[in-house]
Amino acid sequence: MSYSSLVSITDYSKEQMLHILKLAAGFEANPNQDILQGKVAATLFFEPSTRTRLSFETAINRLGGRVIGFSDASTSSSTKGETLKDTIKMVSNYADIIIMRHFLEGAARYATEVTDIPIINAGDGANQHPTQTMLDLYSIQKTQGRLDKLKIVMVGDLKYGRTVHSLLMALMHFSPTFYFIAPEELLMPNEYKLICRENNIPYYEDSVFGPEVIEQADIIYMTRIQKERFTDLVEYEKVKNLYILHNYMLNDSKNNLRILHPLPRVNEISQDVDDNPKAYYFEQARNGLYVRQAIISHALGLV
């Protein structure tokens, strides 16, 4: 694999995390630059995108670069059949750096193997998506002032949820107590339950998304429940819905409390909530711009 790539949030040290986080600042505070000039960014996204696509993209031409790629595998030479290793090493002749997103587990980490520039995973299946983690590191760290020994709820869909599943990962390294609440259909994942236990992370777990959790929580990360994840749909009819939060259930929430979600919402955040200044995720999402373009630079070995 190359150096450089980042696949899972695992590729980065707690080091590289908190470096990157500090990249992120300084292109927070000067975000039009020439650091890319005359690279070429190539953004292959074969499963559909909006945030992560365009802050990509976004953060690529901010920066001076170029971008090439497809929002719709259906327009690339996939529906002819064509491998996913023959395009990744047909990409890397015109590219610098590639970025994809694929619905398949493992898509990123093969193509580290078939191609030496770098790759960054934009999220692969229920697996993986560090770049959204490293943006959720750095709301968390602007909001709370620190990453350290902090209490995460994380609601909703804890089986599919690859940001959920990155995000703990990430903050393993800061000593959090993990709630999880999630129905039985959709439980954090017993590999994940077991990385806790082995690092002496302590979690709860739970059905219920009450007072009793919400009012100790210092983030409260909300998930949708993914649709495109069931192959049974009676199944996912039966959850869709289990978990709203409504803006009353925060009165007697800390001050410090954040409301976190990577976004899409449908409607698992009811919109009162919007204007309550507990809500974050919509700058939660303006962050992924800066930490995207950290990301980027120091693949490329510029920063």
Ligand code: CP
Given for the second form:
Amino acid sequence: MSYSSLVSITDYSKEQMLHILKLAAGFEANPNQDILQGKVAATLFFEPSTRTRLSFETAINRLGGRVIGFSDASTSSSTKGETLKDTIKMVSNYADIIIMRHFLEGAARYATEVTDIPIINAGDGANQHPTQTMLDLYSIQKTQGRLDKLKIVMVGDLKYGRTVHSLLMALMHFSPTFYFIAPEELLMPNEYKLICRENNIPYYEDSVFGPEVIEQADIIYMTRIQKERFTDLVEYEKVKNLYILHNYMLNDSKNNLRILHPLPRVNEISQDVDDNPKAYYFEQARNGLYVRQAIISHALGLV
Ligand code: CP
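Any chance you could show the form predicted in complex with the named molecule after that form predicted alone?
Now the full complex is given, and it begins with the chain already shown.
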């Protein structure tokens, strides 16, 4: 595997994460540069995306690079039966770096085994979304002034939500206290709770999203129920509206609280929250541009 790929958030040490955050702050101050002049990046999206793909493509364009790729795998030769291996090998002939989203867990890791150019995982099934995690960390650091010792409440689909899995792993370095709010069907998987216990990270689990939790939170990380991961839509219907954050629920929350959401939201954050200064999800998505500029430049060894 190329050392500069980013497949899992664990590919970055704590020092590397902090370095990327610092680089991202530099890109936020100056997003238009020529660092990627002469470079071609391929964005291969086998699953739908708005923010991740467009922020990556904007990041590349603003740094003077070129983008090739597809946003809809049905327009690629994978529909003719071409294997992922062959697709990655072909695209490696044309591009300097591949940014890929795939519905199969482990697809990005597999891609690193069949090419020498850097692979950036833009989401693989319910597994990992490490670039989202980096922008989440950037957003947390920017709004809280620190990453250490924060009370982080994760709400919703903690089973299939890859963003919470990656974020949990990254925060292992920063002594958080976690609150996992999910129904029985969508609990944080045991492997992640085991990682918390092994690292002496306290966590609390509840199916109730009530004032006791909201009033002590520094960050509330809302998530969408991942309809596309359910094999039985009757099960999805049972849980789809369990957690909806309304503005009145924030009345007694801490001043420093910020509401994050990787987006897209369906109805888990009421629109009356949008104008609350504690709502940060749109700014969070904007931060993705700077963080992805940092990740690509770092992966190509240019910064
Ligand atoms: N947060 C995120 O991954 O959004 P998209 O699915 O729109 O890329």
